[in-house]
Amino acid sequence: MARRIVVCGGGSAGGVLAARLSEDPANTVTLVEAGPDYRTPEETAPELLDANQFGFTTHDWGYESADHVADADSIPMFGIVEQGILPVLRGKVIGGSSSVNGANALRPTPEDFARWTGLGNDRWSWDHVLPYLKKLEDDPVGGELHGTGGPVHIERFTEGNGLRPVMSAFLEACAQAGHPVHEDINGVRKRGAGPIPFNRKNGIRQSSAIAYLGPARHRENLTVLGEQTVDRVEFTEDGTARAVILADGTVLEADLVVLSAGAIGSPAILMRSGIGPRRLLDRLSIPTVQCLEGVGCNLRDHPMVYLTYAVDEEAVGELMPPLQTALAFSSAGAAGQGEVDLHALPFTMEPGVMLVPLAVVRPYSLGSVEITSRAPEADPRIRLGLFDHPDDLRRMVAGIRQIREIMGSGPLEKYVRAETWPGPEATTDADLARAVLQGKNTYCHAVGTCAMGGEGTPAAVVDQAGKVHGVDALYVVDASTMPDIPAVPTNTTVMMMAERWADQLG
């Protein structure tokens, strides 16, 4: 049967989900982006294609988070686009986030999708996401946990395969300190550290629009809008998703209406279309298509700070590629039994300087978005929440007692030179707590704003299908989905949930 189809956000999910639909040749599928459209890697801005560049905000939204933040002149400003402001970076341009991050592709893990099943998403157990993580892959790691042959190259930078004496000595440093070391820290063992793996090829990023826009681009049924905002869904009297609005009043008739904005354009566009939480839609004299009190709620995001050390130039030599290697461990510590909850992942951009960036990646931290306007232009209104549960603040600071150990350790002891934040003057933990919440920062890996569940159960926008609960021929794909948040950089999570749900969707 004929369907057509528009998916609004062109980022990790959409552009997966639009180049999977499309090869259904009975689907008419319309791809809107807000950003530009760079149609093939001769046409992308060069930022874009370069793996070894993250942290630039030349496609970015322009975000900020409503959390305090300390305006402090010794902080570490990577990341941070105004002193005292704490940036929500997110890609504006087709891929995504997935165009400008540091092409991380750590997979979640076993414990991440119980947590999914525990709150009821039964349908999202380990079984059944495997095959769609192997899926997208092309990793010739092989083996029974990986796929080859797929839309996303792999690459890890091992001894004898380009990996750089400094990052190598910080495996060393780690094994010394009592943390396993392994080169597939995308296997088995999630604990330890090991040689990242990213999906990069030839130094390119494979985003979703490169593995996977890229191929599609042929189809005559597949039609890619850029730099188009999505202002909201138009719905039938029976509550059936009928059109696309677009911000210059370009109405997209629709079968199927699919957002994948992201875990702050998807809440917003919900918001706007009448399905939200039934306070903020009569404040804004939003009609009320469908009252869900979650949207917008349980936002979720890993809280980082960035270790800063003098490093000699000489002996840490070239620069580039930056980042190498990833610690994953506990805040209980090495010899303990507690479950992964830190990354460790040290990386150099500028001459005689190390950062080290820290990340709570089980946070207990709750955040939330919500518009401020009827109008699609007006930033929203976002609230990340760092650090409020106090236990996320303990375990940084347990963390960078650890971090500095390994940094202090012998087989570092040619490069480093000096710990320069938080500095050697902050000694107790009370000292380093008023560090953090000085220097907060985010890993960048918001999520939950549309969260799975259960029709009624609190924050629960979408079910298992990603069906927007109390209308029809509407869904949500993207990261906003998750119920909670996995201990790893989300953007191959999102991908393989986006592989899923075009099977289901097809």
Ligand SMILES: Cc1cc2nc3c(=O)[nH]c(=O)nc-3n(C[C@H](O)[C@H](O)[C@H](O)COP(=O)(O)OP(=O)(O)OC[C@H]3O[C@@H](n4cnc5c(N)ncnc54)[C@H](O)[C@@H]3O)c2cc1C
Contents of the next structure:
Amino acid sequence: MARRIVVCGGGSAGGVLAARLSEDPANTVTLVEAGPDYRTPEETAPELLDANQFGFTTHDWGYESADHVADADSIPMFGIVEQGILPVLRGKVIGGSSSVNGANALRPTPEDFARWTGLGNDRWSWDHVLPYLKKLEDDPVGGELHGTGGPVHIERFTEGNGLRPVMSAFLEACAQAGHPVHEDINGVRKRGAGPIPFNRKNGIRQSSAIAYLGPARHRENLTVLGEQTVDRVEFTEDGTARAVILADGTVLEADLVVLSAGAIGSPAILMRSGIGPRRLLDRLSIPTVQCLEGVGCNLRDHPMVYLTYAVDEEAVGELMPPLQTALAFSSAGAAGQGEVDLHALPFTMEPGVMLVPLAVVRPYSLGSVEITSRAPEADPRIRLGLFDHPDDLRRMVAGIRQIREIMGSGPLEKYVRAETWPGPEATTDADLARAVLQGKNTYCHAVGTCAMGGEGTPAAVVDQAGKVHGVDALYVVDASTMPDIPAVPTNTTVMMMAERWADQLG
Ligand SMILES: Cc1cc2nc3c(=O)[nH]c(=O)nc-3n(C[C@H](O)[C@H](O)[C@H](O)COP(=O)(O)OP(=O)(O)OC[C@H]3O[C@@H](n4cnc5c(N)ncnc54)[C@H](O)[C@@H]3O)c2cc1C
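Show the form predicted in complex with the ligand, please, because up to now only the form predicted on its own has appeared in this conversation.
Starting with the chain above, the whole complex follows.
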């Protein structure tokens, strides 16, 4: 049956979805992206291609969180964070955040999906998702757990294969502190240190634009509209989505509408379309199509701080690639059986400085997003809620103590000169907690604002197939649908979800 499908947002999920759905010539797929569409690598800005850089310096939505941030001493993050501002980075370009991100391709684990099924999403168990994690990747590690030949090529820096001595020393220091070291931290093992798997090939970030859309561009049934902002979805009287309205008034008629505008963009489009919390819709005089209190709630992100060290420039040598290794560990300590709730990733970008981003990856804090106006170009109000829950703060403090031990240990002695943030004067738990609240930042993994769950579940916005509750022909496929945040960076999980839903929607 011929179908007109409009995918709103060309990011990690939208790129995968548009490429997969257009494999069927019976589908006519239009992908609408607010940022620029670069059709070839030659047209693409270098910072979007180079996996050692971050593309958000040039292609970002410019959002800020309304969380309180201390006025003084906020931690500089690559020179873009102004004092007292907590940016909510989101890629505004074809490929979305997958075009601007760290290309860290850590996969979610069986524990992550046990949480999803525990929340009533029984069709999202590890056994359901593993085939799609394998389908998307081309990981030379191979074996039963990994796919080879998928669109997203995976690379690791290992001993003898580009691993820098300082990163090797970090792994040794982790081992000395009692953490297991694995060559493949994308197995089912969740605890320990090892080389990070990256979605990169010959130094090029494998975004959804490069890995999925690039090879699909020649298809006559796929149209990509760049620099076009989606305003809202229009419905028939019986609540079936029938068209997408762009900010310039263009009407795109559709048999199926998929929102893939991400954890900030998708709830905003739903709210402008009349689907959201009743009080908000009433306040902005938006006619209600479907009252769903969960839209924009349940925002989950990984709170992070940037531990900072002065290092011996000469001993560290080459700064690139800036990121090569990671440690996944428990706030309960290396020896115990506590769950993995922390990540640390040593990072070099400037001579003489090493950052160790440290994140709580099983956060309890919750945030929210809501529109402030019916105008599609108006910024929504975003509250990440980082460290609102006292246990997130407690675990971060415990994590800092463990990383201090690692950074001060023998294998790193010739590299590390001094801790410059929070600094040696921060010794008590209260000192560290204060420093964390002043220097709080995010791992940039917002999810959950159109959460999957059974109809009537308080936060639920979509069902297990991605269909928005209470209306027809409208789906959400992106990070916003995650019912809980996985304890890993989120890009691979989003791409897996898009692969799986493409199979079902196709
Ligand atoms: C700086 C940064 C670093 C990160 N690093 C990593 C990492 O190393 N590894 C990892 O796994 N994850 C990382 N992440 C997170 C990961 O990239 C995201 O979770 C993932 O890309 C989200 O995918 P998505 O499809 O939900 O949204 P996005 O990829 O953000 O896509 C949403 C798209 O919709 C478009 N859009 C929004 N609103 C509209 C509208 N109204 N009309 C039209 N288009 C619209 C946006 O421009 C964007 O292209 C990082 C994220 C950031 C921002």
